[in-house]
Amino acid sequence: MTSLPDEFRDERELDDWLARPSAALVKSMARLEGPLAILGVAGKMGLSLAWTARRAAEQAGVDLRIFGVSRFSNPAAVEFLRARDIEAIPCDLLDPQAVAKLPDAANVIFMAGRKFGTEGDESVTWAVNTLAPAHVAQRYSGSRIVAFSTGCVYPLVTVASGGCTERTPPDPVGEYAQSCLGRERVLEYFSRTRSTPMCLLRLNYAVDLRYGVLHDIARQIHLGEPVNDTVPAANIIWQGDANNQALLSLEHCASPPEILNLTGPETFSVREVAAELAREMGKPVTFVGQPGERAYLNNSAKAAGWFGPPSVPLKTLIRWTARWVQAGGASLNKPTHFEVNTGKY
């Protein structure tokens, strides 16, 4: 890949970098059987993942049909996809009859899920996170399925532990995380009973300069607000790298499902990263909360063995985020609540 920029001037330039396919992905796309379905495409990560897939297919010289499925409450998402030769198909994945009518696809990326708003409305979260994947697994039992999960299915661990590996037994805290383990178990059931090859991605956390752990911390510093360091540490990965690794995982599907931690190699201290962001921004930083000892931390050694290291290191992400926020760059205004360790969202 080309050298990394020092900063991004606008969202168009940012979106372009988020959707750059790696050389490995281009080679993979040349081998990939179509069509490719991306379910839950209109979320924070889906649009850039879909564009990454389209660009990889174009660079590979293959005519790959790609379609994205969502309820599409935001018409701008439809325009984004169609402008990039990606079909937009409206569908409520909670409606089994609608899911049954979706086009065939040899390969499926399943991204639909619900987190925020769970507290007080738990039944909807359970429905989205367990019924929708059941409908999808029934419809696409003859396909390869890469499904997004979360590192929140693991227990909270100390930094000294090195993070949870794929062999760490799940121990979810709170109903959101429990429902995510439910999603995994439902998909595993269909994989085992119908021999559907799958890969479950335990993501922890993807960052876009408009959203993510670094954005949250930088924005608090920029506004003169204290940074909450109740959760002492975190893992992150550039969303562009997460897009590439998710699509590459289609060639690693198996029955029973493969499990893969999707995150960067660094475990960073919230206090140290906040201090570095503050230095980059020329701002003071203060902290609030009672520092804890445990956090959601994933060990990404398996992903590194499959794909190599991410293309964007932590130091670069810190610099990019500091300059973006300081320059008044756009925000999705969707806090990650990374400081929450009670499982209540």
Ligand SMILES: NC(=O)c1ccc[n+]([C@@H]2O[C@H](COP(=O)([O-])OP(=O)(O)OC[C@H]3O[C@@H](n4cnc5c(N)ncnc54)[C@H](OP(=O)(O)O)[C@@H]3O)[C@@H](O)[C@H]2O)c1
Second form
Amino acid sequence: MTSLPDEFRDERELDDWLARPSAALVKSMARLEGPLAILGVAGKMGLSLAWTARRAAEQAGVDLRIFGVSRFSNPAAVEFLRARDIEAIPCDLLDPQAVAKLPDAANVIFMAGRKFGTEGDESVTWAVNTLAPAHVAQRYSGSRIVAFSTGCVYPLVTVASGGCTERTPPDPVGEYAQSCLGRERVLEYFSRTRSTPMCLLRLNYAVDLRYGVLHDIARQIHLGEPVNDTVPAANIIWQGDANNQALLSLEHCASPPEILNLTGPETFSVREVAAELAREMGKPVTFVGQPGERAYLNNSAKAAGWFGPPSVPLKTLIRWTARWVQAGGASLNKPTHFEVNTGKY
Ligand SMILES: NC(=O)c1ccc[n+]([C@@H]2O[C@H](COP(=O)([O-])OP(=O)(O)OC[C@H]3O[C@@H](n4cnc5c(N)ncnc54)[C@H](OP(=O)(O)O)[C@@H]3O)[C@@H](O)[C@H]2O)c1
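Same protein, different condition: the form predicted alone was shown, now please give the form predicted in complex with the named molecule.
Expanding to the full complex; the earlier chain stays at the top.
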């Protein structure tokens, strides 16, 4: 087992660590039939996931064709992929003719989605979150599909509940979360009618040091702003672990789809984590908001049974984030809005 670094000096070191394949993933890649398609590749998680897959294939000694699909609104993503021997194919997944022309792939990771900007522009969110998956499910009905979903399809629950399990009935709050359940149901429909093996990943907050719940809290403390604890608790997972588990889930696809909660084992209090970050950063912390009783909490016992615990524990994530933010490390400036409990984004 590799020991964890104390901190990251720059984005190059951080990106490198984020994209490390686990030994289990390398073994899995050795068995994986190609090509591997990553749809919605150009986002916060996708580029790193693609690189993780490439490294796992290299370490497994297999010549795997990997291609990434996005609209590439950020052209730098194309360069990132090509430099790592991953094809970049521009395509709007809302265009069924364009999707029909995408190359064959035995294995597909579906990552496209829309959250922020939903309020006032709901139809676009519904289209991206339900129509694009329909096009992809039809194009790749003969493939295995792992699709990212969200823990927001569950109701908000108390900490005492132990978090929602995969058996908890969905009860999404607000149109973004409802459209995500729509994505799941559309995929499930095609999985059932065409016997397509799928796995739907209900992710609760991936964290990088440049974005995520811990980054948001640490940044507020660093800037002397109050931390909002309206939503009193959360689960998170190191983005590298989330991406490793997503790729490993290809071997767990089934029809009807497998459902898997993707998050860390620790449920933390926003107040306590804020206090710990503040201590690490040598800064005071203040709070704003009406501390509520319910939060988006996922129980990750099923994923732990499949994959074991994530490689980076919460304690380390807190220390890494405190040092990163304190040292003026980069931010994606994409707040998670973890404090929102109304479903309005
Ligand atoms: N990060 C988290 O903590 C988290 C938590 C829960 C769920 N999720 C879900 O997990 C998935 C991956 O997360 P992420 O943070 O990487 O998301 P992200 O940053 O929003 O990236 C998704 C990417 O999908 C692409 N996309 C969107 N619409 C498209 C379309 N019509 N055609 C082709 N590509 C399209 C976009 O790139 P282009 O603009 O280049 O097309 C975008 O960068 C998303 O579905 C997200 O909702 C993430």
